[in-house]
Structure formats: C-alpha cells, structure tokens
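There is one chain below, alone, in structure tokens, taken in the form predicted alone.
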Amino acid sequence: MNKFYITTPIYYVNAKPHLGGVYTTLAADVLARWHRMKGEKVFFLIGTDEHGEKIAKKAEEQKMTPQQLCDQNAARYEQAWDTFSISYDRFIRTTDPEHEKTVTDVMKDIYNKKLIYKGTYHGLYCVDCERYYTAKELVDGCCPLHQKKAVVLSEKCYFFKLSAFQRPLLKMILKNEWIIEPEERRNEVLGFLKNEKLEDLAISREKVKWGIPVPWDNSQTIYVWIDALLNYLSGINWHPNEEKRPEQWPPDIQLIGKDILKFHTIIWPAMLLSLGIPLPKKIYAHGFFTVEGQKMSKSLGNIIDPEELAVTFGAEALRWMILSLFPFGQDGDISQTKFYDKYNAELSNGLGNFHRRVLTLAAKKDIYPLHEADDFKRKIKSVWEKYETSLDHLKFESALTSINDLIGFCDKYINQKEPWKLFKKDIAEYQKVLYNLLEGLRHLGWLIQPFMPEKSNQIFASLGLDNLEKEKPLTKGKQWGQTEFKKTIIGEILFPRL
C-alpha cells in the first residue's frame, strides 16, 4: 500500500476560518479522499498556529489569557473544518507541549551545528504579518497584505544562516529535484534566488514574551513563524537524531497560499537542510480571491464568510463550487451572483436533477436486467481517464468539468430515448435503457465522491447500494455493468433549487 503525505500551512487562530483557508483545505481534503478512494495510505496534517506578539494583544484587549484565546478559537477551527467534513489524520496546535518539544529539539540541533548566532536585527516590521520585509517588499512603506505602515524594529536575537543555503536550494530547483508548481510560482522563487541575495533570518524576538523559549536564552522566544513551520515535524512525531523517520516523510505535496510562498519555498527548505533531512516531494501555491474585481477586506465590507455560505447552501454544495470555480493555482474572482448561478445550473438543474428524473422512472419497475452498452460503457471509460489525470495533477475544476460532461450526456440520453414512451410499448427496450442510465448514476456517484462525501452516500442509498458501494474498492467501482439494481428509493431533493 503506498502512502501519501498532505499538508495545509497552520491557521493563524487570532481569528475565524476566512474562504482562503477554506479554499486551501478543501483542496486537501478533496486530494486525501481521492487517494484513499485509490487504496492509499494517506496521512493528512491541519492545524492551528497559537503563538506571537498579536495573539497577546488582542488576549489582553479581551481580558483573557493567551491560552484562554487559543482553546477558544482552535475549538472554532475544529468546528469550522467538521461543517466542512474535513478528513484530517491530525490536527496540531502549536501550544500542545509535543509540538512545543520537536522545536526546542529542532533549535538546539540548528544551534549545535553553528547556524544559529547571536546579533540585533535592523528593519521593517509588519505586526499583523508578524514577519519583516525588505524596502523593496513593502508599497509606498506599507506591508503588501495588510495596507499599514511597517514598523522600524531594532532589538537583539537570534540569526540563522539563510544565507548559506541560496546555492544549494537554487541547484535542487534548477535540476528538479524538489518541485515547485504552478510553474509561475516556480519562476518567482528562481527569479527571487537568482536575483537577491540571502541574508541570515532573525529567528528570535526579545520583546514578545507569548511564544516558545530559546532553549539556551530565556530571555528570548523562538519568531513565531519558525514556530509555525515545525508543525510539519512535529505532526508526525519527529524528533532530531532519531535513527528512523516517520514513515509519512517526506510529504507528498504541501499545499499553500501564494501570500506565504517564500516562507516555504526558502526558510522552510534551509530549515530543513540544515537538519539534514529530505524535503518535501512537492510545494503547491495557489492563488487569491478577488471579489466581484476587488481585494477581498474588512474595509471595503466584502468579505465573504464560508460558514454563512454553507448555511445557505450547504456545506457540501460550497465544497463543489469553491473547487470549481476557476482553475487551481490562478487567481480568481468570486460573487455571491455567482454561487448561486453555479448551484442552479450544475448541481440544481444538473446533477440534482438527473438523480430525481432517474429515480422517478425506475419507481415504474422494480427488475433492471444487466445489460451492455458500447456507448456507455466508452463515455464512462474516458470520463473515469480525463478525471483521474486531472486529479492526479490538481486541476480540481477540470475533474469536475469531466463530472458535468456526463450528466449532460446522460441527459442526451433520457431525451433521445424518451424511456416514458418505451414503458408504454416496450418494456424490453424500457428496461435496457433504466439500466444504464441507474449505471450512470453509479459512477456519478463514485466521481463525486471525493468532492461531496455525503451526497455520494445519498445516491448510493437511493440505488439500494449504499453498504455494498462503501465496501469495494475503486478498481470494483469503475466497471461497468456487474451491478444488479433491485430496489430504489426516491427519497430526498439532493439539491433544491435556490
């Protein structure tokens, strides 16, 4: 059994689960289903990111302790990615004391090796990125994310020596041996390393006291996204020196954001070199969310809030249409106009309304002989071919895409046959025609499987197939025609149109 590793970057937990995040974890999730679909061993890491400078304010502006604000708002993660159905193997915080462990191991490793050293750090600050920029970085002396002023910083900590890794992590890009995609990403971090130079990251901070110590300097607590970035170690029980790695290393892909794409792309791999352990196979940024041609921000009040999404569609309708929306990887532009023109059109009048037209005829026969159909069965194969590649490679809306072409065909179908005419004069033809098309809803359900893991349930159910279809695996689930339909149950709208 092969196993796959999958990985989100931590959520900031100072607030709620934003359509970002979302947008970044419903792709993982929809990733780990379909390799477990395929019989893979997959592990799949999420989590909450609890330490730094704006976690204690905004605590001591709600008269709470940090911790206090951490459980509070990690709970609402947990019940956030629960709304969403997220199958996550782990989710990590890094206040739990294991985590808390693998970086002050991983620390007193760096620092024993001579990478780490002692100075004070000069620059531009942002406090709500809790990360510094260089004056080329920021927009009229303002942070890129945030439109606020950076912050001159001048305080004594700890350097690592980013600098000794720009040769080394250029060559392993240029020759491929760790992966970068989309392309565009790949050429942004090969223009920033052939362009710039690397300078020594501050990895310390000598006046944020809400983090984890420096284990050979109390006076010091370790930069929060340092921090953060360990998550990866230690959900997996990792520890420096230990003879044998967790099985899960190194992960299959990390999935991220664009917005933290240096963090991993250039701290995170010299971190990792420097500790003398594989990278990730894979690094996979996608892009932002602009609304109706707009940033999406609190100023401008257009920020959309998936949970109110899910309310008013459903959560597992909001996992489609997030993914489908534009192709992963790109930016793209979102509305609330267009969430509901996409749920009407494709999973309304779409794939809902194929599963109730099916439903409805076969109540008219209880017995669907097996039968054999060229036509069919080749629409299948190829859909099943375009859809396994297009996951395989990401492309999320192109899977989908694949899924809409058969329900069109399927309804080709249903209109040339006019199978309400054929139960009137013959039965035969009528019984060859239910069954093909209860086979289509079949595979309809396997193909959505991984996007919208109830509703699969829910067609599996009203074929009479529910228990049977959970027990196969994919190899079984892709033939075609070895099902016997005896008993369908209408029951339940999948979709009622909005």
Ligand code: ME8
Contents of the next structure:
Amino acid sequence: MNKFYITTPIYYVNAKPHLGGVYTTLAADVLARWHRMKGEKVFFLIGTDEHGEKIAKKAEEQKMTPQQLCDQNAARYEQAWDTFSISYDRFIRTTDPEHEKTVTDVMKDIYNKKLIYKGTYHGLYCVDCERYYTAKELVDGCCPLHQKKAVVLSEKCYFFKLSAFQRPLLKMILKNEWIIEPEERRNEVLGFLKNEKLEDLAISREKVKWGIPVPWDNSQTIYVWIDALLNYLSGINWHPNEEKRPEQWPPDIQLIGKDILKFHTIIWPAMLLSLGIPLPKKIYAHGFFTVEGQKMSKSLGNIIDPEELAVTFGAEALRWMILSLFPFGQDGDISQTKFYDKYNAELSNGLGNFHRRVLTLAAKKDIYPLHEADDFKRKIKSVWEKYETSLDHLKFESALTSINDLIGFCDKYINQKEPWKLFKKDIAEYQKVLYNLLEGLRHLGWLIQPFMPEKSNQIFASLGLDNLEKEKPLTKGKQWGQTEFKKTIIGEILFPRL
Ligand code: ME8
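Right, the form predicted alone is done; let's see the coordinates for the form predicted in complex with the ligand.
Next comes the full complex, and the chain you just saw is listed first.
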C-alpha cells in the first residue's frame, strides 16, 4: 500500500485561527482525504507552534503563564479543526515532552557533528516575526510584514553552519533532487541561492526564556523556528539515536504559505542534510490572499474569522468556496460578495438544486434498474480523468470546475429529456433517464468527498446507499453502473438559500 505523509505548518498559538491559516490546512485536508480515497495509507500531521518571545509576551499581557496561554489557544485550534472536519492523524504541540526530546536529541546530534559553534550575533530583529532581518530586507527600517521598527540586538548565541549548505542545496534544486513548487517559488529560492551569500544562522537565544534549553548550555534556548521545523520529525516520533526509522519519513508533500518559503526550503533541508536523512519529496508554497484588494491585517481591521464565515455558509460550503476562488499556487482576492455569489451559483443553485430536482423526480417510482448509457458514461469518465489529474497536481480549483461541469451537464440533460413528460407516456424510458441522473448524482457524491465529506454522505444516504458506498474502493466507485437505485429519499436541503 502506498504511503502518503503530508504536513501543514504548525500554527502560532498567540492568536486564534484566521482565514489565512485555515486555507493551508483545508487544502491539506482535501489532499489527505483524496489520497485516502485512492486507498493510500495517509499520515496527516498538524499542530501548534508554542515557544518564543511573542507567546511569552502575550501570556504576560493576559496575566497567564505561557503554558496556560498555549493550552487555552491550542484547544481553540483543535476546536476549529473539528469545525472544519480536518482529518488529521496527529496534532503535535511544541510543548509536548516528546517534541522537546526530539529537538534536544537533534541539536546534540548536529552539535556533535561540529556544525554548531558559539559566537556573537548583531542584528536587526523583528519581535513579531521572531527573526532577524538584513538591512536590505527592511522597508524604511521596518519589518516588511509587520511595518514595525526592527530593533538592534546583540547577543551571545550558537550558530548553525548554514553557509556550508549553499552549494549542495543549489545543486539539489537544479538536479530536481529537491523539489519546490510552484515554478515561481522554485525560481525565487534558486535566485536567492545563486545571488546572495548564505550566512550562518543564529539558532539560540539568550534573552528568550520561553523555549527549549540548548542541551549543552542552559543559559540559552533554541531559536523558535528551529524548534518549530522539527515538529515534522517529532510528529512521527523520529529520534536521531533510534535505529528503527518511522515508516512515514520522508514527507510526500509539505504544504506551506509563501511567506515561510525560505525557512522550509533553505534552513529545513540544511538541517536534514546535517542529520543525514532524506529530504521531503516536495515542498509546495501556496499564494496569499488579500481581502477586497487589501492585505489582511489587524490594523486594517479586515481579519476574517473563519468560524464566523462557517456560521453563515456552513463549514463544508466554506471548504469548497475558499479552494475554488483562485488557483492554489497563486495570490488571489476574497470578499464577502464573492463568497455569496459562489454559494448561490455553485452550491445552492448548482449542486443543491440538482440534488433536490433529481430526488423529487425519483420519488415517483420505487426502483431504477441498472443500465448502460454511452453519452452519460463517457461524460463521467472524462470528468473523473480531469478531476484526478487536477487533484494530483494540487489544482483544487480546476477539480471543482470539473465537478461544476458535471452538474451543468446533468442539468442540461434534465431540460432536454423533460422526464416529467416521459413519466406520463413512457415509463421504461423515464426509468432510464432517471437512472442516469441518479448515477450522475452518485458520482457527484464521490467527487465532492474530499471537499465536503458530510455533504457526500448526505448524497449517498439520499440515494439509499449510505455506508455501502463509502466502503467501496475508488476504482469500483468511479465506474458506471454500480447498483440499481431503490428507495431514494429527498432528505434535507443540501445548501439552504441564504
Ligand atoms: O507561520 N493568505 O504560523 P502562522 C494565505 N508558526 N495564507 C496565509 C495568510 C494569508 N493571508 N496568512 C497566513 C507560522 N497564512 C509558523 C509556522 S512551521 C514549522 C511554523 C498561512 O500561524 C501561512 O503561510 O503565522 C502559514 O502557512 C499558515 O498560514 C500558518 O501561519
């Protein structure tokens, strides 16, 4: 059985889930469900990033200990992931003792390999990003992400010999041994590695107390990004000194947003090379979205709360809408109006209306025997082909377009055949037409499964199939003519009008 290990970034617990973060995880969940549907053994890792100065400060403001704040906010994340039906296999927290052990062991291993040395760091630091910037990266002395003045810091710390990895990484990318997608992101990393000199990286902090201690020097804690990246190893119980390696490694895909590209394509692989273990098969960095043309930010007050949106549209509708608005690897713009338009056109008037229309017609007879139908069969086959290629290439929006295409085809078929007239004059023909439509609906149930698992169950239940259908392998489910339809039930409206 093929294995599929997929990760998302671990979220900062200093804030509650926002739409940007939910975007990465929704996409990862659709992929995880798609690979499970294909019969693969999936391991889907998510988690929370809980150390560092930002979190300690926030806890102080809220008169809590950092651990209390982390517990409270990690629980919020778990709750949000339940709301959005995120089918993760493990939720790793960087304050978990197992994680802390992996980090400690990994640091010792790299230290023993003489890839870490002590020095003094002077630099321009953004407290919110928890990272140093080069003067060139700042905009008028301010952090490009937070627009806050960077502060000058000088501290004793340990350095990781990142510079030693510039050439090996460049070579691996050029030889496609280290895959970064999409192409623009790969070019961005290549450009950086070709034109800039990679500096050694300060990997510990003297001033930050809320962190994992450096194993050989308790006066320092490990830099939060090093700590965080190692969740991808601790999440599968990986330890440097254990002979037996977890079967999940390496990840088949790591999904990230483009803002954290360098951490994942330079620092992360350099750490893995120093540990002597294979690199992840692919890193994919998705785009960012703006809200009505503007960057989503607290100061502009346009942060969208995904849980509020889920109340308006339903969590599953939101899963569909957010992945269909623009191509995954690109930037895009979202707005309330766009969500309303999508909901009405594709879900309420599209899939929802078709579902109700067919089941209302189907209620006129008890049984619809199985039969062959060339045109319908051909259409469904071509929809599956497009859909599968799209999902295998992370083209979520185009997979959803193929689903809409099938819905459009089915709607047109009803209008052409006018089954309500056939019912009066040719019942055998009526049953055939209805069989095709019900079969179309069954395929839609399968096609939407990774995107809207509950709605998919609802469709199977209304076709009278329920668990029988879900237990089938995809190879069988996607074929034409699986079963006769009997005792269909209209059931609840899939997508109520707003
Ligand atoms: O970066 N559009 O956590 P995080 C699209 N803890 N995606 C967005 C976005 C937007 N407007 N805003 C944020 C961290 N994201 C670190 C990760 S991993 C070892 C450590 C995405 O909570 C962002 O790209 O700030 C990232 O993938 C995710 O939200 C979590 O961001």
